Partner chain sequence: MPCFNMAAPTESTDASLSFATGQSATVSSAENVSLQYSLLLDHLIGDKRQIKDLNPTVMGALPSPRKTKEEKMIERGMESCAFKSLIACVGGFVLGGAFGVFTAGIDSNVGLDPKDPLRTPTAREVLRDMGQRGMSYAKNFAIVGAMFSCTECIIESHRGKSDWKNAVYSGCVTGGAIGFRAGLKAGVLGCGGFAAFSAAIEYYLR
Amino acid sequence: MDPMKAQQLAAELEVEMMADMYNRMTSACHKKCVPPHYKEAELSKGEAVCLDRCVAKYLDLHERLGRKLTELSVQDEEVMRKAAAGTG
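Taking the form predicted alone, give the structure of this chain alone.
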């Protein structure tokens, strides 16, 4: 595969994954923090604080998972490289 096409595909996949993460975060935090029947047009202070904390936790967890997956990917690459060197 052409390196430019691969880079473009990776960028498109990253945008798609970020959009999916945003949609899941929005849905989960809305469900958790905002009651189904609105009483006022504006968020209450409690709802706003809940949403802020929910989003912060969601983003923190997303970052931690990304770092862990990157770490595991690097380890897998090293194992594959060693296995290929041992058989070649």
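For comparison with the form predicted alone, kindly provide the form predicted in complex with its partner chain.
Since only the chain itself is given, any partners or molecules it might have are not part of what comes next.
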């Protein structure tokens, strides 16, 4: 599989991945930061601060885990190829 094809496939999958990530992020940060006790429509200062921090951490986590996952995947692929070459 050449990089061009991989890039195209990634571009297609990315939209769905982004939408899923966004949904999960909003749901998780909402559960963490906004207690279900709605007295007013506006976000208070504490809640706004908490949401900022939550989103920043979530995106940071997403990036780091993505990098680590690709690293592990490359390593695994190497090992598998060696094993296949060894037995093949």
